[in-house]
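A single chain comes next, written as structure tokens; it is the form predicted alone.
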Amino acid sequence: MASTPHQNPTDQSDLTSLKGRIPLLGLTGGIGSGKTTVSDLLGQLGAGVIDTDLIAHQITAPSGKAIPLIREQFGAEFLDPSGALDRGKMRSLVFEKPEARKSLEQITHPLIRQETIRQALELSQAGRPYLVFVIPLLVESGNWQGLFDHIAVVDCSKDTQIKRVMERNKLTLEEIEKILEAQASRAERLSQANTILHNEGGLAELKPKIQDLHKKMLGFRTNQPTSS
């Protein structure tokens, strides 16, 4: 059996630094929801952005951080030709068994945590306004709460959803039903929401409300909560 990455693991303590100095806002959604167009518009406005899911997918490519420990955690035929992780591969195996899945997460999530302080910090220094965590797993980690001056939940039906990952991923249905099984409902993410982003209709439909959420980010004060 592999061992946890040797550093220590971190958590939102190495991040507390931050409070009060930058407003911080948590962005998160189902699968298929939208994240990552609403992430790279506020980016686009001036926010500094951190993806956890794009953290993911880097240590776990090629030469990737993670790799080393999933190969010797599950050994090689979990890496695909290119030496990346076989997601199809190991996604069926972690829906089959539970315990793969916290072997897996014992590998990345300390390293993911470790690049997100890393960003953060870096862009906190680089005059960003304010700073948006994307976190699909938000809610279901419950390694978060208290960190955020402001939570934003992309949403959108389940119908929506499934339609949008079997175009973007080539899922099949029984696929995308055991990945949204394994995350929060709609109702569990909207109760944890300061804002919500409604996301069933075209970028132009949805390019007002990011606005409206930036510019609310930008008149942010951290020691004051703000409501939708």
Given for the second form:
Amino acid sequence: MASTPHQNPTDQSDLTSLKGRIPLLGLTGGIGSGKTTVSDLLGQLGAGVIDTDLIAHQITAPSGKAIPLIREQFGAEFLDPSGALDRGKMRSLVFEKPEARKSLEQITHPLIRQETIRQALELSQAGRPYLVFVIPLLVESGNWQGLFDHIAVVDCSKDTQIKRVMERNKLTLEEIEKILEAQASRAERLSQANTILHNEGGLAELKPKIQDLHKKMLGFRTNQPTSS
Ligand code: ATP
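For the form predicted in complex with adenosine-5'-triphosphate instead of the form predicted alone, what are the coordinates?
And the full complex, kicking off with our chain again.
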């Protein structure tokens, strides 16, 4: 029963078998900062990318592994007509009721953990030079210290975050502001960063920074003792 509101979806002890065998990069940033954009670019350069946010969406899509448990715990009214999690409805509930957030996390976190580990092992075995874990709440969870060889934070102004998320037409201003309030502050996040990826401009400005980070991560590999 012991669970905190921000219990981490990937228990670090499950991933420690990879530590020292392959460089591990933790990638985080606030909503709309550009995490997916950055991880896509790293993926194009050859990195193995595990996106915990994407996994969270997959397990709550129609026929996702979390759906039967969500139906049982919250009722069919929290599913949309396609059978996926009704994210808007659930978001309203968990913002109002911390207990509901806990219940939801008790369903989703073990499933996210399982899939994260599966993908990480698969990508490692496939010979990717390093792994990137995209974790929106990396800083908030506080459970990750010691796992990653490097932490990169994607950063931009609050105005840019709001503009991007609104343009993507996902959420209202009020909803975005609520999420921003619930997330770590910019300063808290930046204090954990080994690399800060300023993402205020366009892609042309971002790409060289991603290439630098990629080179840095490849450098970790050459510094690793080779495993037999
Ligand atoms: P979320 O937390 O909501 O999942 P995120 O941090 O993964 O978001 P992205 O999805 O990468 O952020 O970016 C948010 C939006 O901003 C997307 O539509 C993306 O295409 C756009 N965007 C991000 N960075 C840039 C950039 N440097 N130039 C142009 N558009 C960008």
